[in-house]
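Next comes just one chain, in structure tokens: the form predicted alone.
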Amino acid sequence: MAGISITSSDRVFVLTGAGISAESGLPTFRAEDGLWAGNRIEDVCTPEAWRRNPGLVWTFYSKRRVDGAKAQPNPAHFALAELEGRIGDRYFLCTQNVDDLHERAGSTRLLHMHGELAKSRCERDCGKPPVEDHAFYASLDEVGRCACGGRMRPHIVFFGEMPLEMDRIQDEIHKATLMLVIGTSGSVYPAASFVHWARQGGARTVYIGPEHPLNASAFTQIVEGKAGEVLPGLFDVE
């Protein structure tokens, strides 16, 4: 397999979703039965949700710490630090993954567009940053409160809600002559707006999963294949 040139003037965008985290044994969500680890998405990952049943939100959330610190790293994760190693701060990592996999790699410059697993925040969104909350909530009794009253909910973009700093998120697009897209197959947006974005300001763009993605024709390579496999060595950094 050819390798995926990246020279000393690039540089690089990378977008991961749900893929890369299957390969570390983590559910992924899939729209077409509306279940997420055998639960209905409106129960446990709207608005709604949170304000009809907040213990039933804390208990999947919890379930899905447990399984989050369970996981390893794959070859996939470590393979994407390594090359933030390798050309610093010309890297940006955007992940739709709520788990800290990539961070447990090595990886450093890196946003959560969808929030993080271990965090959580003020339900009254009052302006306090979230916090670091690695607890297992066996009811919501159990559940702090912030200073200002309100109940804390997981860190965690809910459908429905915006995505987190995605000014941040286009000012990188912008800036990337290179865009790697890994484990997501285009079925969630704005993510799967990314690459269009990227070839609309003049961006290589390359797709890296098992699946041919939804958005395919926005590529101008795809290579299809468990990232895990696919991704170490594939770089050849000037």
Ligand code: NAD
Second form
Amino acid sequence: MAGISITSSDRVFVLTGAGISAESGLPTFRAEDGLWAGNRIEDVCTPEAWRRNPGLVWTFYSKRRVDGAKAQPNPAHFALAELEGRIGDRYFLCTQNVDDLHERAGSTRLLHMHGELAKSRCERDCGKPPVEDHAFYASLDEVGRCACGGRMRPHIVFFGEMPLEMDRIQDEIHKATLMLVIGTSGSVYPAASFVHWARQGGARTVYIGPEHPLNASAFTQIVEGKAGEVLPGLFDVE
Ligand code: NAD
Ligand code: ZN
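Having seen the form predicted alone, the form predicted in complex with the ligand:
After this comes the whole thing, all chains and molecules, with the earlier chain placed first.
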């Protein structure tokens, strides 16, 4: 397999999705049945679901917390952390994943655009920052409230909500000369647009995953395979 060359003048922007954690045993979300771990997205992962039944939403994310804590980073997470170690501040990782497997593999220059499982925040826009929270909430009665009176919600970007830190993401894409997109179906926006933004700036764009994403035509190269099998040894760093 041809490697991906990274020269000393390259700046790399990486976007990962649920597929990179699949080999760690965490289910992806648009698997054939369109469900996430057996649940319909509209029941557990939208602002409407939160308003209608916050207890159900918390049960769902509590289970994801347990699964996430049990899972271990796989060779793909480690390969990216190693790449970061080699090129330092010319590397930036944006993940759509809410698990912490990138951090546990050693990545530090990363941003969770869709939030993090291990944090909670106030349901109101009261300005209080998210807090670390590993609890499993079996009932809504156990869920605490913010000082302002708002109920604590998962620090997760629900479908229909604006992803986090878009300004910083746009800035990093603008600077990139190489974009690597790994294990994401290209169906969730705005993340699916990142490859177009990178192309507009003249960057090389590479997709890595076992099947072509919906936005496949925007990539200059597609490396077919499972992330954990393909990523180790893929990069030729100058
Ligand atoms: P997706 O579930 O829509 O698509 C998964 C993609 O991964 C598919 O294109 C599939 O071909 C690919 N894939 C499967 N196995 C792979 C492997 N071994 N190596 C590489 N690729 C593989 O994922 P998405 O586009 O990230 O959208 C899912 C949304 O749901 C995200 O926004 C995310 O926040 C959330 N989600 C997160 C997690 C997590 O944190 N682990 C898990 C499920 C869903
Ligand atoms: Zn509050």
